[in-house]
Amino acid sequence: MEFGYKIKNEWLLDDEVTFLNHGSFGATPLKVLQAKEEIERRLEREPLSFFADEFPVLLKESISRLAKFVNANEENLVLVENATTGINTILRSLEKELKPGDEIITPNHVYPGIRNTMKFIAERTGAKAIEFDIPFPVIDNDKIVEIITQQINSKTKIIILDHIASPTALIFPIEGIIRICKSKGIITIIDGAHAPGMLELNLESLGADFYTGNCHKWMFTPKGCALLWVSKEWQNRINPLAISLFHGNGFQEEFAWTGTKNPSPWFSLSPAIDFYNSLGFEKLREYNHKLICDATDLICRELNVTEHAKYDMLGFMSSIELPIKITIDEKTTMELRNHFMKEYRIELPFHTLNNKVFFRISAQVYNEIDDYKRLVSALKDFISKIK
């Protein structure tokens, strides 16, 4: 299958919009949406039979396909709605492991929703939520490991690490960090919101205590589908956020049913994986990675700004500093997003870090380098008007 604009009709994406933000919510292919709709029709034709008879079979099939995709044992995997739900599930279950003075730590590249969850848990338990700085631009992976190692002390109870950071798009060297933390008895939680479909995962060999990741971003499922992997030693202490009929029946059974919901995003995993495989895993990764590197080089060169990460530290996204001085407040990033959408018809997310504003570009197989050339023109026009 040929990539670029020739494949864009596989999605419902608006042709009038230059869509450079696959990373936020993904984009579900038409074939997968059609499969989802068929599941919903099956449910509504006979709801009781569907939930009683079809639901267990479809859930087992979805977990089995997902387990092979991320190299995990089926019994260690459950499905949740999104990675934020996964992190909340873990931390709420770990409240009883925390005492006043314990530390929950994370780098400052953390997703804002997880930052809020850490603060919430700290307030409930008396633990401390600590966010430490990892410079951006970053030198290399060894420096990241060094900074995190220096942050760990005898009070560190839990570390939360992004596999791929949302604001900066950096791929963190989690394997080495996990080994160090495990040797010191620190609970390791990996927020892999962007990883499934972007990186080749092997959850069983990773060595973390917990791993959660979205399937609706880079795996092409509908919204509302994410994985939660829990190591065997923790499974009897982890409960879903909603306690329901099968509480006490074991890890997978508890998570399988947390009350009535539309399960079609979960049961669209097989058609989503089929679509992903039809593109070719290696071919997709090579195209997207090369495109994001070429786009980053183009934008940085045209705007005369510094690249903030080595290309081997990026996957299919890149963050670039907006080279202007503007007032930063809680509305800044959304106002910038709205402006670029309204004035230029470009969908682009903005983030703040260390009192600077960055924009993040994504590369997916429906994008071409001309998309980023349009972005360069828009950025130059915007900057000229601000100055």
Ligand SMILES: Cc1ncc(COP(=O)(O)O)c(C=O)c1O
Contents of the next structure:
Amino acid sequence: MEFGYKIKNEWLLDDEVTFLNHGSFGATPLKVLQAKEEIERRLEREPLSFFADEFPVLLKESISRLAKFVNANEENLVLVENATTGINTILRSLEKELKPGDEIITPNHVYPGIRNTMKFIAERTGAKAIEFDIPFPVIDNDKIVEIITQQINSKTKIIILDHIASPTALIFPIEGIIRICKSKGIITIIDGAHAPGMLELNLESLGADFYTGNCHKWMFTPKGCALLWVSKEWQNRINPLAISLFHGNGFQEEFAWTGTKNPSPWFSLSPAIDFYNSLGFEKLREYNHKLICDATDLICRELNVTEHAKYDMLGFMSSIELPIKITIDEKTTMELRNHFMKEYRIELPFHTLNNKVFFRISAQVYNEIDDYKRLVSALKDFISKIK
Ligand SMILES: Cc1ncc(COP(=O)(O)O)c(C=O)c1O
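Provide the structure of the form predicted in complex with the ligand, given the form predicted alone shown above.
Okay, now the whole complex, with that chain kicking things off.
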């Protein structure tokens, strides 16, 4: 299959919009949406039989397909709605492990929602939620490992690490960090919200205590499908946020049923993986990564700004500093997004880090370099009007 604009009609994406934000919510291919609809129809035809007979079979099948995709043992994997639920599930279950003064640490590249979860847990337990700086631009992976190692002390109880950070798009060298943290008895939680479908995962060999990741971003499932991997030693101490019918029946059974919901995003895993495989993992990764590197080169050259990360620290996203001085408040990033959409029909997310504004570009198989050339023109126009 040829990538670029020729393939864009596999999605419902608006032709009038230059869509450079696959990262925020993904985009589900039409074929996968149709499969999801078919599952919903099956459910509505005979709801009782569906939940009693088909549900367990479809759930097992979906977990089995996903397990192969992320190299996990099926029995260590459950499905949740999103990475937010995954992290909340883990931290709420770990509350009983925390005592006043314990530290939960994370780099300052953390996703704002997870920052709030950490603070919430800290308030309930008396533990401290601590964010530490990872400079951006970063020097290299060794420096990241060194900074994180320096943060660890006898009070550090939990580390939350993004596999791929939201505001900076950096791929964190989690393998080395997990190894060091484990050797010091620190509980390791990996927020892999962006990782499934972008990185080749091997959840079993990572050695983390917990890993959660979205399938609805880069794996092409409909929204509401995410994985939660829990190491064997923690499985009997982890419960879903909603306790329901199968409480006490063991890790996978408890998570299988957390009350009635529409399970069609979960059961679209097989069609989503089929679609993904039809594009070819290697081909997709090569295309998206090359496109993000070329696009970053182009934008940095044209705007006369420097890259903030080496290309081997990036996957299919890249964050670039907006080269203007503006006053930042909590509305800034949304106002900038709205402005680029309204004025230029470009869908682009903005983030702030250390009082600087960054825009984040994504590359997906339906994008071409011309999308980023349009962005360069828009950015030049925008900057000239601000100055
Ligand atoms: C690193 C990170 N964690 C968590 C989330 C939250 O994902 P969701 O809204 O699917 O729960 C995001 C969303 O972009 C993210 O980038």
